[in-house]
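First comes one chain, alone, set out as structure tokens in the form predicted alone.
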Amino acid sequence: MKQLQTALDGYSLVTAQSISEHARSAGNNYTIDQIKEGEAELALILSLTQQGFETNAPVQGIMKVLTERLQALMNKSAPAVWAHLASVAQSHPVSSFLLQDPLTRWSFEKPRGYSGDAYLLDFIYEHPTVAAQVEAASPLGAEVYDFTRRSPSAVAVRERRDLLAAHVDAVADANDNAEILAIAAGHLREAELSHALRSDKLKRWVALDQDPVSVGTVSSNFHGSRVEAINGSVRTILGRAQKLGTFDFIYAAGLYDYLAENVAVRLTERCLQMLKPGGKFLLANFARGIGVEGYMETFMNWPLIWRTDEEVEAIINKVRHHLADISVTRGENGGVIYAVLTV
């Protein structure tokens, strides 16, 4: 069946050139020179990988070092070079064997029409939804997606979807009746973890997102709960163009990823506005350094705003509204930097 096709747009504020346009703010300086040197070494590392599928090495040891190298060659090029290799490597004959992952295929074909989508996740998730198109993977599909959904980022996602149900669980247990909000909700499986949501303790659960397969799943699988479906985004939110109320928990989990500053900032503000006296804001944003960038950049065409710590801060540091505490903190493996900012 065909899916929706739900490109990210100025309606969404999230957009691919935002995304593009913040790396090269990073940096433009750059040879004739450094591109010729970054092809030369991509082209080594991508020949290697193809050798490697192609003699039947092992396939772990072929994606430690695949991902090891493509880190490296991205870490030390600079942003317009590295995006230059990157398309280079997503034509190379090697993606023949890395597509067979049900995983790096989804997220490389985008068929929501936007990276990162909410069955990409559940790819990540090991969700029973995906189950069936697991199991139709080849050996080699199989053993590739054995290792990507082991990488630090799946990690850090599984963590997140955990650690969100968590947040949720224990602000229900501070607050009667309480409300939550989740922007950018996806099919909301950290919904399936609550404690709380089992036992009724919320008043509501309003799940915001701007693609309505992603609205409908969410409708159709939490039918009768305390769950709201709601069809909305970034630029909604910001134009007041819904009455969502005020809530005791607000989270952007999987959102600020694709946010320039500016619009990340503006969001952060209007979330703040919309919490009850001593309510919580919790962001989250994927880590720089998490060492597997270069393989979702390239074979997962998956470009994501990568952060530090600092740079969570200085989005922090430039909302107006004020705030009781500020926590910033990564999960356990480090993948993931949560803040989370009380009014």
Ligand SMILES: C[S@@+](CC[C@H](N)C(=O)[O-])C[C@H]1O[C@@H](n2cnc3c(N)ncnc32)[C@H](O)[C@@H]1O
Second form
Amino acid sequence: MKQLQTALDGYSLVTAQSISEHARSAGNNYTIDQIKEGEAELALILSLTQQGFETNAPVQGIMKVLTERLQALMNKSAPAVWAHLASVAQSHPVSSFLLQDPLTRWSFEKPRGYSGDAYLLDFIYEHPTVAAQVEAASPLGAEVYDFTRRSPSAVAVRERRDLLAAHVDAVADANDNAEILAIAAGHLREAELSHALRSDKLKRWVALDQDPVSVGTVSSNFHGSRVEAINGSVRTILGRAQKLGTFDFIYAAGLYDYLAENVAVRLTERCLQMLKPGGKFLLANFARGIGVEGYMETFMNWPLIWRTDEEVEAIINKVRHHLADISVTRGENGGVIYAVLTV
Ligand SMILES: C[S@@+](CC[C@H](N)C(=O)[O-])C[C@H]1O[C@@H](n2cnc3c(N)ncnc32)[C@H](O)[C@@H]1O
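Can you switch from the form predicted alone and show the form predicted together with the ligand instead?
Whole complex next, starting from this chain.
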């Protein structure tokens, strides 16, 4: 598939190189025996999966077992061993079955040149935009998609979109002419669910993203509304390169999972500075231990910085800004950690 390259700002770990540099910094202690043991276990997992597909065993069962076994292998492997095993898995012939799933394939091929683009999220949102590609999938691909679109991470992402729309609506109820900023907005799908936007209760909803194609999509989808799509990045925000003004609510979803802690702290501080008195900043981060990391990091080639509640709290504790209130919670699904900071 043709790759469209986006100018990345170097702050988010969205390329194979940036992610492997981050993994290397986590430590490199492993032995040749650990590599050999991991390879042997992986080979067994993948050949049993391949056999399952070749003998037309029920796809949901194959996928469940594959996901669980990859997760168990990842959990017991040193980070550098796991990084090696993930690349071995990606070149195994079983991937020809898994890549028939449009969601796995888009994630693996990265047609936009980086991980976690907004179009990928549309497969998770089951958005009409991707309906034709879903329809075009092989019967096997459709069954694998039926599994991946219902995985805990996908359920968490859809819940995240719903919660964001509810937050925006609550801010609009509490503040006349509310001003909202979405950082790494993607296609701003939460806005499609917002009553406040539909009833024209907002002053502006700024949707900032580093990907000009996604910015263009938001701009045309929400033409004539209070949504303002702008091209910008973590780098431009930290460098104060754009005059964005101040906001009642700023949020970043699907971004902190790509930010090293020092960048996350600086971005949080900058966002807090852009809030009006009493304003709120929300950051969302995938929770570690959701159970699908192994599959995502192998066949989807979609590694993330999965954090614990303590790791999210560590970011907040390093922030130098007065906070009137801090809340760290999870959604019903438990797969995403939400920190809401009030100034
Ligand atoms: C996983 S998507 C999330 C999109 C949207 N927030 C959502 O929840 O559907 C991640 C988005 O982050 C954007 N992104 C990644 N790194 C960025 C950066 N350093 N600055 C601004 N946007 C970034 C990507 O272009 C992409 O649209």
